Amino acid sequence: MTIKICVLPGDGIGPEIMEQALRVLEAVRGDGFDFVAETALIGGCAVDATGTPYPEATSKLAKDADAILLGAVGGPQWDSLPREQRPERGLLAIRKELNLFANLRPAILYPELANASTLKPEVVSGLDILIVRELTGDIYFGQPRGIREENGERVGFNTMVYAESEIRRIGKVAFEAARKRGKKLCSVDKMNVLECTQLWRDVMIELSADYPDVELSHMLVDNAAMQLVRAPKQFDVMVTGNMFGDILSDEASMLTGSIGMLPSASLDANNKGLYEPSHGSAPDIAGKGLANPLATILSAAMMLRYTFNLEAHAARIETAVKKVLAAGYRTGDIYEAGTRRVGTKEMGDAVIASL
């Protein structure tokens, strides 16, 4: 199997962490798996070079590829640009164009990092949550939207909207994921005040009839945010809409000690995916060789598993990461006394040596 990967390093620390992920993929190629990687621009670097955060050449490469591996986008130098030129618009555009509606964000606490979490070890030890976030609908894409003049003042407005079919397809992804894990699914909404999410709950209940082996529960988003820091291990799989999922998945990531540890996958209906770390572009440490590449490396492992069914290769990478952590290697974001502080390339070297 030779797979074609569209590589989008992006902005900030993106190129540094992407370099290590590609080195790891090089180290596991073979045994029936090979790949070709082609690089393109997205985000702020694309704006600087072409005037748009998602150039046509990038769009073509992404559509032709079997999967996309992305670093990070954004930075303060582009914050003053018109909204349509901002780096994050490139990310929204590729998700929408490729119909990457299902975002899978695992939050796993490795035993060696229990002290890195801001919560007590007994609260988070053994944490293993999967958040399934709908990615191409909701208030981020709803129309109408904008800023207009009303009664002599500016009024900003956005539209939260979901079609039943959109809810049903993300629900199926979540139920299937729960079926392969602990058979528990918590659907998060705000049905007490938002009709859009009342429909969300109704559809999830209807879907549950097709998955009698999965225990479905419901939770209002404000309570879910509280429960994630009070008793996070009560959850197995959580499913929610775009905006709630954006917030909750970042909250869940910090339970693990560092957002620099967490990968993510954004999939279409055929499991073609865009894989990226959950963290941002970290412009304050860009170019210094300090960034944690493990989330990007683990994203590459997710790519091998979800899009290409290369379970053995994915497991090899994940096992190597666990061994490196057990051996005491730490980038600055997860460093504690008694461990070995390393930089971006050194962490990549350690993973490859473990492989």
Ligand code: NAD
Second form
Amino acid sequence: MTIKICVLPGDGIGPEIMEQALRVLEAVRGDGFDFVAETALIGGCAVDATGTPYPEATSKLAKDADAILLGAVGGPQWDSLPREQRPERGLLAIRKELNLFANLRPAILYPELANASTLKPEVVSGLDILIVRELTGDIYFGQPRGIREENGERVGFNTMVYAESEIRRIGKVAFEAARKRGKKLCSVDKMNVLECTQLWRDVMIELSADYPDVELSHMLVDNAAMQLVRAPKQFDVMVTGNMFGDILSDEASMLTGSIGMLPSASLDANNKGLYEPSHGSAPDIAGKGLANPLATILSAAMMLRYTFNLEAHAARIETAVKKVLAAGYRTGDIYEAGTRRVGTKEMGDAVIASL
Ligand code: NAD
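Target state, the form predicted together with nicotinamide-adenine-dinucleotide (NAD); input state, the form predicted on its own:
Whole complex next, starting from this chain.
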């Protein structure tokens, strides 16, 4: 299969980490996988070149591609621009245009990096969970919304709203993901006080009839936030709405303590996806060859798994990353005494050598 990848390196460390991810994809070419990559501008570099963070040419390439691989956007030099021209607007625009409603964020803590977490190593070592967050609905987009005057004071209001079809489509993504992993799905809601999330729970239960091989459980969001720090290894896949997912996915990513290790995927209804590291453009280390490329390399592995069903190729990359960590290779962000400090390119070299 020859797939078309739209490559958007972006700003800061984006180009450096993307280069390594593309080298790794080159190295796993074959056995039913081939690709062409076309590069375009997004974020601050796009503002500088064209005046807008998401130029028309980028939009066209992204729409035509089978998947998009993105580095990171942003930097202090663009922080004073009007809101519409900020680099982050480019990200919002591409997510909206491609209707990427499902956000998948794994939080994996490799045993070798257990000391990077602020939790006790025995609580987090070997952690491997996936948070599936709905990305285009909920209280973030619901109408009516605003701030109005009432009885002589200001009143702020938002609307939490989910249509059955929106819950069903994110539920399907989560059940399918659980099927590819440990076959356990925990749906997170607040059905004891919010009718909207009572519907969420009802639809998840209805959907579970189609996935008899996946064990479905439910948890209230306040308890889920506690359980994530108390005993996170009880979870396999968690699915939740936009607002709860925003908070829980950041909480889960911090369990690992290593932002340079965490990939993410945002999918549409046909599993076309945008794949990117969870971290930002790290302007403090940009251009120095110090950035950890593993989150971007692991994002490329997720792309092979979720958009192209190339499970063996994805697993090959993930196994190589585990081997490299076990062999003691570390970029500065995950460095500990007694390990071998390497730069961005050497880390890419080590992964390729371990494939
Ligand atoms: P950041 O994630 O860029 O950096 C936070 C810290 O983590 C920094 O010390 C940085 O050096 C380090 N870090 C991040 N990724 C690393 C990597 N791969 N290897 C080694 N160290 C790494 O977050 P920030 O500093 O809050 O934001 C910087 C810029 O990135 C801002 O302009 C922000 O808007 C943007 N940003 C973009 C995205 C995105 O593109 N998706 C996400 C978050 C922030």
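Positions refer to the first chain, counted from 1. Throughout, rigid core stands for the largest set of C-alpha atoms superposing within 1.5 Å between the two forms. Values in this document were obtained by computation on a predicted structure and should not be read as measured data.
Chemist: On a core-based superposition, does I247 travel 2 Å or more at its Cα between these two forms?
Modeler: Yes, because once the rigid core is superposed, the C-alpha of I247 moves 2 Å or more between these two forms.
Chemist: For Y275, state whether the C-alpha moves by 2 Å or more between these two forms after rigid core superposition.
Modeler: No: Y275 shifts by under 2 Å between these two forms.
Chemist: For S80, decide whether the Cα shift between these two forms is 2 Å or greater, given a superposition on the rigid core.
Modeler: S80: C-alpha displaced by less than 2 Å between these two forms.
Chemist: Please give the CA displacement of R168 between these two forms, in Å, after core superposition.
Modeler: So the C-alpha of R168 has moved 4.1 Å between these two forms.
Chemist: After superposing on the rigid core, how much does the Cα of T136 shift between these two forms, in Å?
Modeler: Looking at the C-alpha of T136 between these two forms, the offset is 2.5 Å.
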